[in-house]
Amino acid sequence: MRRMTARPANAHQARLLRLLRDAGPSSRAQLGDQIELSRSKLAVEIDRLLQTGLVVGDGFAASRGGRRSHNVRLAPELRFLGVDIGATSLDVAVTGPELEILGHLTERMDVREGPVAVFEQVLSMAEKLRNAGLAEHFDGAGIGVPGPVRFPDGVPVAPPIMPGWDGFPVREVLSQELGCPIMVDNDVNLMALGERHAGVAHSVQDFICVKIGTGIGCGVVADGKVHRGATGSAGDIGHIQVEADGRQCPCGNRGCLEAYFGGAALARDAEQAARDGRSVELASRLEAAGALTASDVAGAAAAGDVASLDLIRQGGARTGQVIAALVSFFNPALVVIGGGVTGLGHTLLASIRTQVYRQSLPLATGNLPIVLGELGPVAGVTGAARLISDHLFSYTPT
């Protein structure tokens, strides 16, 4: 199998590409109705498409009437490798032409190790996707990290809870060891991506993805694009102060979210509560394992234990507060709540929406949903798979 080494020649190769990565194979008659090219044009760009090896042919369509069309796909060896990095873990899968998922792996990681260690964690797991014989090669990979990143350079920047990690050179690194195009942006982002993909946010254009795990961040849509920032830290809301001269948070203010709420907080305070005797429940759990997560808390307030209820719905008003403030700024027309510490489900949820729904405008509330994410732990895999094909399938003219 080759590498994919041709790229779309053109605006109109890289759109038709695009379409056939999203809505699969399609006759010419159904491409036609979706770009703006006249019949013959649109023949010559993809009988380009099919020389270049990018597309395939696949068959004859329904007849429409008349002569019957012929079907073109996304060659189907096509493979992009998908990177989650996460704080505590990492998600590693591999997709095909169509961002279908074919393989997926997760495994327990801490990111304070460093970039050389955890690389060399994303390396091994890609090798065990390749040696299922799920991939022969990558024809790209998009990678998500748990800071701000520099765009249009793949590299990290100050991230707080990432240290090692800052200027170092993500792109060029797994570029030269996997061999093929690297795309890396925040994690968060990436999740919002998943979700727009094949996601709850599949038909929405301009939205929020809040993603509650470690920390709390948030990855922004709009017009159907990801907003960054000038210096890729645009969602950072962890840090927003809930709290005057509130907690010590570990970026070196007072009064974050992310010091009251998020997996770290969320264990710390339920710790708390185990020792101070307000928890039965908990006070169990943290003998028996010697520390708690935000999982013991979820199990604890689905057995009806109230000191978990009560860290749950403070934690989700607290968030409510921010996320209100942000609907008042933006307007979206969707909030998406994704992360590992979305496995605290519907009290969590009913805290947000509480909160928002209080203190937001109604026209900006009216019609807006506030829902859990549909992808869980792969939107963050789907979302880099996304980012690497929608860069592969882009033409820029120089």
Contents of the next structure:
2 protein chains.
Amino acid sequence: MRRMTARPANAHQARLLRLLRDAGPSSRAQLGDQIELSRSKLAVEIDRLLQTGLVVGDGFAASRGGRRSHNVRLAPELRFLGVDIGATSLDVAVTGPELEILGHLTERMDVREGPVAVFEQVLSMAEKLRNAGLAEHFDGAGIGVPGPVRFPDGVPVAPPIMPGWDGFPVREVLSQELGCPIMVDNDVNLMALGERHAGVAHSVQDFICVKIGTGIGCGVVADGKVHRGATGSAGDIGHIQVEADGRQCPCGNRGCLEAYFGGAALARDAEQAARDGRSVELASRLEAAGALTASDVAGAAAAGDVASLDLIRQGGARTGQVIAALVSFFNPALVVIGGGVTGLGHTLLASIRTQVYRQSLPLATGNLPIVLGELGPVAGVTGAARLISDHLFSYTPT
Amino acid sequence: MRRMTARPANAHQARLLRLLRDAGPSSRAQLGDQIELSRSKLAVEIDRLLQTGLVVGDGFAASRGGRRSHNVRLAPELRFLGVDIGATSLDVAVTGPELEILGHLTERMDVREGPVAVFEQVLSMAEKLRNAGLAEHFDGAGIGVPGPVRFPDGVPVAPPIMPGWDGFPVREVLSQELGCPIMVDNDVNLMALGERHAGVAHSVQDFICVKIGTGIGCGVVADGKVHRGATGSAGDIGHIQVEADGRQCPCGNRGCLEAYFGGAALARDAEQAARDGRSVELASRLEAAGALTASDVAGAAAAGDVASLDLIRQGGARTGQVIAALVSFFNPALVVIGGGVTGLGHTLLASIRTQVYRQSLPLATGNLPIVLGELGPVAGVTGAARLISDHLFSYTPT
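What would you give as the form predicted together with a further copy of the same chain, now that the form predicted on its own is on the page?
All chains and molecules follow, beginning with the one already shown.
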């Protein structure tokens, strides 16, 4: 099943491969418009890519007046695997050469079971996608993990919610198991990359993508590139203090954002409201299920439950308070809100917006959309496929 | 006096000019080590630069075993003007080709008098430096203003403390007056550029530079480049909220950082302490001078005045609270503290550090120096010279 996927031999070929990934089948004339190469040099590079098998002919293009130009496209059998490891769920998808999703599986999972158990599940899900006829092999895989990653070597570092993962050589182990190149990144960075590739942040150069799942994190894109920071922990906003001497947080500090909002805090507050008699709706859901989650709060809010609406509004205000500071500091062109808790929808968005527009300076918010992500559960796997394809379609002189 | 300064004709020449600016006189062999060009192509580009007059010969280099290599350097008569406009002071300096400061003047000034008055003062200071024999002409000038700037066209935008400056075409007007190319940026960005060029942040790729002057701002350097944000207001951290429903701020909001710290807040709090009888030292200074400034607080603190020490510690804690959030979000490799209030010295630094190390996650602070800037009053003018030389020593294909 394994095979070596060819790699670009120079920067021009790398650029051509990315253009074909992002624009789809193109004529030589269209490619020529976007790349600084003479017609003859362009022809040489395309011929070389055709020889590698990475690119194939795709018939004739519509005439632009002169001789008809040949279309080329990425080899249709290219396959990327996108893996998005959350705290409690696992998304695995296979994409074609233009990162279009051919198949996508979601399963429950507990990241605290450690890397060996989680990767067995990843491999079995990848096998299911392969057995469904969606891929014969994988040319590369991108992996998102819910914690900081030392990016160059693909190793999680001190991930607070992931005992057993610290220093685990994810890149090395998975590249052996899957038999293809691997890149590893923080799950929130991949959500940002996904929304930039195919979602609401399409081609935006400076934005932040706030993921509200079990915890809260943030992908930072500066000048079109993911900003990972000095130790790979950029965007780790869940433990920014929102209240001096506030609620105890599992991290050991007091008053952290995650002590007030995110899936875990919301479930705990909802159970408290159910027990205190503040919400009949939540109480009946708690009795039925034995525990509450963020989606119970979303459901109760949709049914008009006042206590649930209050929890969402308060959480949104706390989150907005942090985003307001980040907007003043980073001056993004766009703020994207994503993650499981976006099921809370426009009540959440409205309270975040109110806080940001009130607290940040007008110059930074005058033209600042704050929107929900578009890709939902496929944002992370799309970003993962983008990450590995960026790596494969790049050229570093040796 | 005016003359056209030659510009690089291609990207290789631009890179060579920057190398000579940053490394000083170099042999052709040394330049060849740092640039990807064949020996013969390198010789061609250097010969062309010699013809433009931007580069001159500088004798023979020490032998590296083979034929002795010719040294070259930037033309010694190249002159850059660096201008740093603060809220209450004006720094103007002239530098040579390697950005070494040949002369530097500081004068009192009130930015609220508007651009026409301020630029008359700038021109007269530049004339003084010229008359002192430090420059016959200026090849370019960098200008820092204490507010957000629309960077591409060099126009201040909605600067809160600068009535009359909004939309004023600084770049256009000054380039006509000075007869040379001009670049305009926020003063804090220039401080960051200066510390990166010749100070404590030398060649650091990701850092933040917090300037505590009359107000508080922050330069953000990501991947070696100043991050200016979508509307040029990145780093505008003085109005991040540090206390819900806190002190009234002149911006109209409550609880902003600048309502608690910075030169203006400190002077006001010190006068209050003097009047309340909490500090004999401050009271006697107030009686003598009629008003207090940050340097009175610094002086009183140095003399052991408890109230002044408390003011510095409280301000440092508030500033540290904001920096802690930025460190979690941005994960810099270094935090630089600069600006006039750094006269408060290590008491301030200690309370900032305590707050950041306590509130940010260990992964982000484990290896994070928080230091005072090295360049003091010449940080801004050095950054201004760096800005304009980066512009002149760049090549954009048309």
